[in-house]
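Here you get one chain, nothing else, as structure tokens; it is the form predicted alone.
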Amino acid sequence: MSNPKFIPYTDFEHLKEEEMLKRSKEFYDKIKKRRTIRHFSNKKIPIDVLKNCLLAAGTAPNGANMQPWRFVVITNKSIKKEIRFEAEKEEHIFYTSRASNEWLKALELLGTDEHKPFLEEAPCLIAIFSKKIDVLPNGEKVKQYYAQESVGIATGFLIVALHNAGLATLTHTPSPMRFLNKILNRPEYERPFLLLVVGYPSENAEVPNIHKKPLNEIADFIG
């Protein structure tokens, strides 16, 4: 094994408490006001903006720096159409035999169905696929470690960096997710982790009225 290289790491910022303190609080004021639309406008969106924060979701953190994951970003009406066809099918497969009356009773506050207008509504989607393994330009097979771990953190980033950005998101898993691997074209090694769409609230969008966990139902302080 060849011993690995380094670098100097000179970009941390070293912060006094008191600004520490200012920027956790800002950065909490400004994320909690994120929430999962379902009611989209289908205002464009600057597809620069979208680049960066594909490219911010590519900094995350990730096993072996493999960076197991494909972003797809979709805006075509026709695709966008199709995707929603096939994401319905499976939804209504979900609703009325798949899902538990537990499950569907945990939903009924979100007020969710099999019907998904969102898809075709929202001028973006971002299909987010999780690679176990990677073929390189000479058709070598690499294995992936912590895909799914690795591809979770990835997608946080991209939403919180969309949410900065002023865009709405909502995250869609509908189950199986492989039509999607057709549709866009994707190899079998991909698999789809989450579609994630994008885009501005309409001007009549609303909100489930719930609220999050306090912090002493979330975390444990041990020290």
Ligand code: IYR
Second form
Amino acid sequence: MSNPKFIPYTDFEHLKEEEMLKRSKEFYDKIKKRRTIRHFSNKKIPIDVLKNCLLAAGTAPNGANMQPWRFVVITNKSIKKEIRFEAEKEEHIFYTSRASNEWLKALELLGTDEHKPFLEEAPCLIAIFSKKIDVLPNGEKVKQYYAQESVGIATGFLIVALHNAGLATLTHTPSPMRFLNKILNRPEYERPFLLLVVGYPSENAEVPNIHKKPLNEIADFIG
Ligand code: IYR
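Now show the form predicted in complex with 3-iodo-tyrosine (IYR), given that the preceding structure was the form predicted alone.
Complete assembly follows, chain above in first position.
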């Protein structure tokens, strides 16, 4: 059997405009309900749901199809505790000296501080790494292209997939995050991109009273 370089693309769904409008509206109505959650219950998440969401993330467009991402799923209590400890160490420095006053002021509406109990309370953390290079089974090193952009897009897919599946998320970026390599035993060429907290909102979870910009503030139509 030959392995052709190109194959016909037959999966595209050609929709009627009416259906397109309906679907675009339904998707917007669904995605606008997603909120970043900082109060999680300890209810466990179904691992097969998570696996499907990771597969969805892995379909993201990326540089030269090198798929320069690595998702490390953590449900182990003591590893979560260790991550919380290290993250809070960095966040303490951030909130007491690293962040400018301007930055701290910008964060006031979120009500965040150096305490990150959700890193232990939530049932699942996904540490997302971006690969600067890949190492083939024969030891050969291969450069990755547009790794940050690619991993950003895949992370977006993952967040949307999890929301669609009925799971809440928090994008958390303790900075610097290199401690994740050590705790999770990842090689140096994998750079921590984001720590995604996954679970269900706790019963009395609250979110900041903030709003998204209207279309005319986020888009220009030239034509
Ligand atoms: N990483 C810190 C600070 C922080 C920064 C931004 I920009 C946010 O949108 C939210 C938080 C923290 O997690 O508290």
